[in-house]
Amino acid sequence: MMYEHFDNAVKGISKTLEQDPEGIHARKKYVLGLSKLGKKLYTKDENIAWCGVTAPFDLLSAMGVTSCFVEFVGAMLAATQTAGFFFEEAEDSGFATDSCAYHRAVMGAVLKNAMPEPDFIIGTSSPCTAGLAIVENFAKQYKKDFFILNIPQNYTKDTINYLAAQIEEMTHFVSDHTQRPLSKKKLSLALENFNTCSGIIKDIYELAKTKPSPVDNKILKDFGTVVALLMGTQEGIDICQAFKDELSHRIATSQHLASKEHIRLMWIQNRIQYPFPINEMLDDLGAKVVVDELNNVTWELMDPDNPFESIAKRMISIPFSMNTSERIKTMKNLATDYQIDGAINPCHWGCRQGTGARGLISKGFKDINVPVLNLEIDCVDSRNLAKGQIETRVEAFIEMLS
């Protein structure tokens, strides 16, 4: 079924963008990219390795696997209004309906066979507990190796060692599975590309920051938590520098002066996977998210001389792998940066890290003057979408900041 999914999304965006050579369609390209990826993820002759979100993709890339976090596959099954079905199948095998519903997505899926086989998993302690829980279910529901990153919270000399050793060890693993060493001449490339990309996406987000900005409410939705499955390729590459060329392009034909642009808005942690026109809805009442809170580059350069240590650094300055007053000082600093007017926290059901941090994360912006949206609402699984409800709560916060 999946393997249908981003195939006939391949032949479909390929078609399309043929027909209008000359176009940027960023989006496109994008989602184009991850549909590939989804499509290798679903072929038998891949190396596949299942991971969690924050492991180092650029690296099994270098080594010739095929790697995802297991989340984009929940997300795409919501997006594909197919979870539902999956969703049945782990909470009748004794998934708790509280537990995180992209977990329990693929976790259906694994028990339906409609996952493919990896190869070995991949698990890190960043960003969830649950994160790391589920995979090492998968683990033993397909009887495979499984290596576990432990990633700091905090940032110091020794930590950024201690994760550095982790992860050369995790390459030694990596090559007793495919029967293939590290090659350091396709790590330093792939490092190499993950700079450029970085480089790129830095220029990106400053063009986002531009008043009234060049973004819509779709545009760079989820954008810094994916994009990190192709920066380390020269695919990756092409995807960023055509994001930058598509708002570069907004600004210099002044399409972003005729924005609807009175609210700016960051959107915390992820947005909503299943459809619901909220998008529209913000559009109507002339609000726009300009930043979505991972929508930003915390890391340094790689070092391809020093390839482990870099990585080891680039993954503890993520803000899910920060402790909690961390991560509300980088969101306070972006919405400094990024004039907005208020935020929007989905409180993902059963995600305890997000929902965890509320009252935190609503008392730091609290101190620089800027409003917060708590929604309780599952981001994944539209059973429990309380529709009027989220409606009139968005529609009377956006009232009061206007």
Contents of the next structure:
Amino acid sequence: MMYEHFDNAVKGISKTLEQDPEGIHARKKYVLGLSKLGKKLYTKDENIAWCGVTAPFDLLSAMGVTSCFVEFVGAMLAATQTAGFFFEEAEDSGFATDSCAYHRAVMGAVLKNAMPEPDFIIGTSSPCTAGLAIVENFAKQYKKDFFILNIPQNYTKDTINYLAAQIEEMTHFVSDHTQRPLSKKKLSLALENFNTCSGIIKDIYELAKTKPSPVDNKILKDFGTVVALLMGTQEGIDICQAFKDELSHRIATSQHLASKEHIRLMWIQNRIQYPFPINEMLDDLGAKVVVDELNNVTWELMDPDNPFESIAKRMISIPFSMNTSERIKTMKNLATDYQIDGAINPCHWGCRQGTGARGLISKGFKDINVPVLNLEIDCVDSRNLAKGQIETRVEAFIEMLS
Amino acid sequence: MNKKIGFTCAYTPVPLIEAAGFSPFRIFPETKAPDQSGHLLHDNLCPHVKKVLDRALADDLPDLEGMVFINSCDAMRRLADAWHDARPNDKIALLDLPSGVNSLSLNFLSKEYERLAKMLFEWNDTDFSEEIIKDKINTWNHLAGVVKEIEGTMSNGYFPGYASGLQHIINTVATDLTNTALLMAQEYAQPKALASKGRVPVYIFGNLLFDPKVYDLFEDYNIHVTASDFCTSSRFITPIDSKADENIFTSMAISYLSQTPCARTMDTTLPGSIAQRIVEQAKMSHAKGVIGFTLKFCDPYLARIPMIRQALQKESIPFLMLEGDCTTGSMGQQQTRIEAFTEMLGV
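Can you now output the form predicted in complex with its partner chain? The one shown was the form predicted on its own.
Next comes the full complex, this chain leading.
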């Protein structure tokens, strides 16, 4: 089922792009890249690893491993409105209905044999212990070897060394399974690609800060989290460049001036994954999400001569890895840089990690006079969606900001 | 009277707190303080974390010199975050706890325990002394030995009130001093009454079950608790094998990470080993059934319940799963289910 979905997406988007070779089509190229990855995940003869969100995908890619975080599949199932079937399977098997629906959906898919069997599993302690628990379930279910990267939440010399040593050990674990040693040349190339992507992404975010912003409510949706899957590759560079070109083009042709932008918003954590017309609604209200919390480069350039330490620093620097006060500090900086008027925090049901900090985040934003709308919503499971209530609250919030 | 150091997690090494001249004070989620924590965090967090934070917000705590938090799960991380806000003047130590057990994680945790020890001695303006730490570990291990003895007696026969008495001892070491708890335990080791019959032997496990009254309620519901595995039961009194390594902190790390783990700690070589461990413990304690009791919204446990259920089913061991909110009131609501379960098990 998922293979067909990705295959159809690859064919459909490729055809569209062929018909307009001069067009930029950044989002289409991005979805194409992800669909190709999805297709590879569901293809035999690939070395597949299911991972936690913050796994070093560039390093895995350099080692010839097709890897992805499991929540990506949960989001895809929600987007294609097929998640309901898998929620029921997971819940019938005893997974709690008040747990994170990204994990419930994907666990249901595992139980229904709708997920490709991995060669091995790499769990990460960040962003959440719930995610780690689910990948342990994967490992048990598939009877596959399991490696954990413990990502400390303090950024110190000791913690960086600890994580760097684990990453190095992970490369041995991977080699043992793929029978391929780590190629320093390939790793250096992946890190150089990563650095190039990081540079372009920084430019993209700088462009997005323009007032009015050249972004619309969809273009950079969940970009920061998901693009990490592609950043060690040339394809990743091309996709990032397409986004930069598209935003530059919008500014050059003054398209951004034509867009309605009475209110500039920040979207906290992840977007709603199933079809729900919130973007259109914000468009109608003249409100624009100019920045997603995780659309941010928090790391320094990777040092190919010191790869494991560089990657370790990057992994710890992700705001979800550190404590909430660091996360709030980062968000406050974004709020100032992007000159936002308000923020929307979709308090994803079952998320103790992100949503667990709801009150602290609101308080943090209050310090800089930025109102926050806490939307009590499940971003993946639409079965209990109170659509009208959400719409009313969003309308009232935007009205208040206006 | 020693100044107190607050803590919330069973991976907190109490001997270090005592060695630095403090008394440990485990903050149990038992309070009449108003429910305010949801405003600072979120309502869908486990009641343990929320009630502990409620206690902090309502100042329902003794004087604390500082707090030790362990980065054990998402909710606990959020509690540490909120503590800064709720009690900005408290000294806070936050330790990173690895999820898996290997040489790197043992080495790292060893350094974390050493960091904590130095911090605690500094907080009390006392000279760091490894000898004192070793002395406190000896007393701690002595207590752990007596508690194990009590548990053995508990598995072999039903002595009314014995399980709640043991919990009382464990709570004493969590909120007073190891020496005090040791004296209690030594006096308690030999049951005062003869073994009774007629109760259904059941093994119980989960995250938090600290109120001794709950164990009496189990007996009222016709259960003989043969053994238990909770963050607040004897798992908390982890014996520290001082000879495991030359470095005392490495010995501590080995002991804490290698012994009966909380659901959040995994053996990566045996994914899902928690399920097998529960089966083995239930069998070893001669239980006829197993009751799982976890707090609502506790992801580490709830995500492992399906594999535990499956493992028990495979061995034909009946299983009852309960979710609670840290109050005996929630146990009352479960009475009918528990009684039906014991009836089904028969005697």
